[in-house]
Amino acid sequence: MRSLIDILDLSTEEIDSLIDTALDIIDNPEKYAHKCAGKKLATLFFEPSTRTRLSFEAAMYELGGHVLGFSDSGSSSASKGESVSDTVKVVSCYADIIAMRHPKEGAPLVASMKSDVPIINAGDGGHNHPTQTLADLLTIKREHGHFDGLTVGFCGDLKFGRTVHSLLGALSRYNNVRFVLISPPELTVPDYLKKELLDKKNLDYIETTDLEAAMPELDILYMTRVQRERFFNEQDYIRLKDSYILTPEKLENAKPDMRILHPLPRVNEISVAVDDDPRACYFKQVLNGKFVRMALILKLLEVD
């Protein structure tokens, strides 16, 4: 039995295989319509979510399986003080696989140690979000056709952005990928990530506060929101929340084939006027997330 807690749990070969499966699902949906008949997915979301939870549910339904679970920890026994370990131990009696989101870093890892079925980390605090990363990678593959040699800009909250941390880790294993890290000084990539990933692997990266100056060299622009729920001080959030707002004017010097990604939800960091730009891919990401989660469920359930 295997779980997915961190994107680095997967080798590049396994990631490529999942993407290939997702592409086959896109081309041949009828082939997969009954692959998980009789199987049950439990969604344990201790933190609010729209896209990720519904994406998992849609993925399982399209594989012919069933879904149970909760979307609010207040409606679960966690509100009575039950531990994550006990909740998972109970739910693994009912389900074949569990997708779990939790506000505490490391909670899905603890759950995987106690569960009798595979655990998928659907986001743990500011730490990791591996299935969003798989959605991001599938989107990049469908738009650019490859990962090697790309210049990828991450913009916004790079300190607490778990999607940024996961995608940095995944892309770092491909060849000649260059990173441009765009953020206010207070929201830069955490030192541990710079030390353990970027510097340790001698990756090509720069840090800057200037989005417009970086724009012409980017193949991918990964925008993120400043996350109110990660701040202890409301005044800091208010001061930083509109640090970067992407508008059509700011895209004038961007490459024609640059692609704009965002893990969503969007608040104010991408103007709705950008939505009609052919380079905008954030709603495509949502759809790609469903396909790649289908591929992941099949892999972890060891369905041929």
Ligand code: CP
The other form holds:
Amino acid sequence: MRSLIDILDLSTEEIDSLIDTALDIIDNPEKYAHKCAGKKLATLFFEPSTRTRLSFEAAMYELGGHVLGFSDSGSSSASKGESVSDTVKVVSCYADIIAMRHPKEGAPLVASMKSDVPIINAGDGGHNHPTQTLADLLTIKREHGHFDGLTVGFCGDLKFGRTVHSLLGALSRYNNVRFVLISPPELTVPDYLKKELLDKKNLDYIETTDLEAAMPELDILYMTRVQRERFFNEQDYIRLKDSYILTPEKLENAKPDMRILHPLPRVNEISVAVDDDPRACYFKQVLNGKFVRMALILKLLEVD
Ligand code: CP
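Previous: the form predicted on its own; requested now: the form predicted together with the named molecule:
The next block holds the full complex; its first chain is the one shown before.
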């Protein structure tokens, strides 16, 4: 039985295969409509979500399966003090697979050690978000056709942005990918990740505060929200929240085939005027997330 806790739990071959399955689902949805008949997905969301929870639910419905779960820990027995371990032990009596989001880093890993069914990490604190990475990779694949040789700019909250951490890990395994890490000095990628993912492999990256100077060289611009819920101090959040606001003017020097990604939700960091730019892909990412989660459910349930 396999769980997905960290994107690096999957080999690059497995990621490529999930992307291929997702592409086949896009082309032939009817082939997959009953693949999970009789199977149940539980969504245990101890932290708010729109996209991840609903796309998992839509994914399971489109595979012919059923969904149960909660979207608010306050309505579960966690509010009475039940542990994550006991919760998953119980839910694995009702469901064949569990997608879990939790504010504490490592909670889905603990859950996977106790669960009798596969656990999918749907975001754990400021740590990882592997299924968002699968959505990001499918989007890049559909837009650029490849990962090798891309220059990828990550911009915003690179400290607490779990989607950044997971996508960095995944892309660091492809050939000649260059990273431009754009953030205020307080919100840089944590040292342990730079060491593990970038320095150890001698990968090409720079850190900068200047989005506009970096813009012309980027093939992908991955914008992120400043993660208010991870700050200890509201004043720091207020000071940093509008560090970067992408506008049509700032895109004037961008490559014509650059693609703008954002895991969403957005707050202020991308002006709505950018939505009409053909390079804006963040709503395509949302849809891709459903298809690649369908592929992942099939893989973890070992459905042919
Ligand atoms: N991208 C993402 O995780 O969005 P939600 O928080 O709405 O699930």
